[in-house]
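Taking the form predicted alone, here's one chain by itself in structure tokens.
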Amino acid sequence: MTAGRGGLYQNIIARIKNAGDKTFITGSSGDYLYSDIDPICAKIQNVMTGVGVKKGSRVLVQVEKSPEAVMLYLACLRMGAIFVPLNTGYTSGEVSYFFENSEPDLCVVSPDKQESFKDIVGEKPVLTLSSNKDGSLWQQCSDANAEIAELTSDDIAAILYTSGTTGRSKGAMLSNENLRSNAEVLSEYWQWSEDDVLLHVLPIFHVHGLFVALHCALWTTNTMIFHNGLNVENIIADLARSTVFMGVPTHYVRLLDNPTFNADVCRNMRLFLSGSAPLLTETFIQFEERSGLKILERYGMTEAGMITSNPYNGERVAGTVGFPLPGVSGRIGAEKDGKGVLEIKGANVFKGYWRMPEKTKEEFTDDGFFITGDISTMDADGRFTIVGRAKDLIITGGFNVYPKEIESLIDDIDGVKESAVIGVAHPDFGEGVTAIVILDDTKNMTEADIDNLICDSLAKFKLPKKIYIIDALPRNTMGKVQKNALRETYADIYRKLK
């Protein structure tokens, strides 16, 4: 088969062929061997032909992670069905929207969600899907003799919604050739081998676990030790059989947090991904000093998968998200001041929003880059560093403040653990910057002296207004800081001002 021809599927069906009874997983509900997997994707796919799914249906999916939901989705690729992943937390009544948007032919769902599922799908059918075999789409496969369809680059493979943080959540549409270009080229950038064991602790609802730590691992052959949420302990335990570990910030500070983290735990691991949100500088280097090894930051978002990457070999550099990857254009839009919107053009770039034509004509220039919405500097040898969302610019009196700048100093400050950086309705500026900050218990520490240490590293106008000193910030179930809520909670504080 011609590379970058035909469906991921059977790209992944011609790299694994001779894998054999090598193992894919290892999970709480046993081994799945290579040479289990299109057996096992003919059954479900199977299965969900009698249903009514097809080439094109999109099958909408919120179950718990475990090799049998990762399976669930390999049989969609096989089929031509377009995967529709859901976070495990969504309510009701944000599935409702999920389901009225994406109009799938088949929903499957955990067990304990069957009945709250019936009430929004009406008469649509819905399977069951649990973590230990169990389920009635588990339980009805039987037969293995499902053809693999023949399938274009261009057919898209899933519809992943992004997060949502300002209006509705808008379906990015991936092709099978974004999803396959990434996997090759992540591949060999980060120098995988088929002796490789990934230690996979992400959720698979999500870009950085379903596609790009799973087909990574798909790509080369290697094993994967499933872990179903953040247990540091087991982690710890299973670093130590393992060489690649993919995780977010969160992952990070909760190693360092355990004494019993060190190099020699780490032994045997060859190399450390964090991406999703940005990792403070600080956990850069308290990690190196403790394990011996420097986590590699990437950058990616949900319409193109990975983007861009500090370099395996060369120097990896805390804060920034490195270079363009081989295939990748990236470019400062509108710059000013060193700093603009990244916009990227790529094999890996998706096809659009899911029913939206006119919001995806808008998230694309006339030369066809697509504007990411992430305010980014490139410096003199082409490495990016991500300064924030456009969205999370803050204008006050006229002047643009970018938040990354006051969170850096802020973070900075001997005591502070983090902080975040907002703009909130200001009756004379239009905006307040407003910083929200959390303590790391080491000192104590009043908003008053945080103002005194930065008041002299920044223009009179970055300063913030208030500042807020609270236990925790809230976050998404990928780490990242949802400001947006931030932005709610602290709505009215310079109303008293009119």
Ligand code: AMP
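Given the structure is predicted, the values throughout are model-derived calculations rather than measurements. Positions refer to the first chain, counted from 1. Superpose the two forms; the largest set of C-alphas matching within 1.5 Å is the rigid core. Compared with the form predicted in complex with the named molecule:
- Positional change of T489 between these two forms reaches 2 Å or more at the C-alpha, relative to the superposed core.
- Taking the rigid core as fixed, one finds a CA shift for V51 smaller than 2 Å between these two forms.
- Annotation: Cα of E407 displaced by at least 2 Å between these two forms, core superposition.
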Contents of the next structure:
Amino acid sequence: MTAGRGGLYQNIIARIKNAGDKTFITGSSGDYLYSDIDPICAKIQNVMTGVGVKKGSRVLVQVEKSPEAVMLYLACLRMGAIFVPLNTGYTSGEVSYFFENSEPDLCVVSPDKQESFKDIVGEKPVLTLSSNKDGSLWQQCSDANAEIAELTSDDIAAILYTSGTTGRSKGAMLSNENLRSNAEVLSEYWQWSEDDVLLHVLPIFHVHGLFVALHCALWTTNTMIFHNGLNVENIIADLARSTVFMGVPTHYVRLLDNPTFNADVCRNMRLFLSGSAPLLTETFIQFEERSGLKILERYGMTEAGMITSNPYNGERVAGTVGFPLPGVSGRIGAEKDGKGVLEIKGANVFKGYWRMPEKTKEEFTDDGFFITGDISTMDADGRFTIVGRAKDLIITGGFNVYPKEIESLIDDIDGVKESAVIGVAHPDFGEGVTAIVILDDTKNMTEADIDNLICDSLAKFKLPKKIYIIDALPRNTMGKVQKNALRETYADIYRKLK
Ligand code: AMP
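The form predicted alone done, now the form predicted in complex with the named molecule:
In what comes next, the whole complex appears, and the chain from above leads the way.
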């Protein structure tokens, strides 16, 4: 089935027009019906227009998760402004870069961040939005008369920042059609029905919670139960009134750690989805033993939304990410020993990195495939398994951390000669950020000193969980640091925690 193209918002409005009385989101600040969406978005649009936001303007957003933050996102879609969400954990130093790079016409921030934003943005307007229906943006909402913008499929809907291997993030430009096509394909592939209830526990500054979860629910007019933050007791309590759950592997490990998690609490559940990081086979097996349900693992990334998925009806094989979704082509590039970097093409693939045409060009093959950077195998049936990352990415609790960024910060400390940051298997987070540091002879420093010196400069999830000071980094004959050797040496450090 192909729905009309054009703007994602028009598509959503057409899909939800008969669902007015149905609950769209139920969260701690109250409930919203489907019929609330358009008038609220129009009001927000008017406030944004009033401060100078136009079609194509970037709106930089660093707010707590809330139904009102969802409305802000939808309002941007409605008027053709480009939504640029930021991880709520980013420090002001990190935010400065995103502000300079995205050149927004408006910043919307949590009230507690307003002061630090003022220093960053100068004369640019800043509005606030809290998670309890407050803040200057919300207070100014009144007039619901505003035209829905006429958009083309190629108009950019959002820019989501991915970390770069150089430590600097790149803004992935996602068009209305990138998002629309993925919503349509996923809701069909995972067999969403109007009766589904989604337990939404993911952050909404990332592709997983913002696009995959939210769009699937909107596309099929489902009710979402909104949680802010990971509280296992609350998740277990709400599973009984849900049918679909989307999580990162950390969620599943935490559920299994809780003795009250069992098949009975999952009695209404039809689907548990996992992605954003590899799900361990042991988690998949234990989860099935406890709940009676097989987790459906899928694979995707900021630049392309969802790419592959285990089948809904066919076999869900632990450790694999399944098959390319309908409309997506996947192939293994420069294959060696059966492995190579996964390359993809499809309506889901982004329009390039914001203001980085050269970088964009490097990431595509001559015949137009996007080079994902993930090393994969493909079996005889066409099933893919991700076996590593060509780029040195660490994924901790579902968040990406690029070692280079942390290494640069540590290397700048007086008394540090060099450092290597690696991801080490961690029972809770998938990988734990781990820093190996070499001192020069100028200062006597401890691991705790280094931790103190970097802890205010980085979002919490990026901070090394452990730091080791050693004499020298292992290097090969070409002078390259052997991170594999370090990973082997430190392989067990978090296992011993349990
Ligand atoms: P992000 O752009 O934050 O969504 O991160 C994308 C990266 O997460 C991918 O390039 C993969 O390295 C990794 N990833 C996502 N899903 C999976 C999965 N199911 N298994 C293994 N790695 C995954």
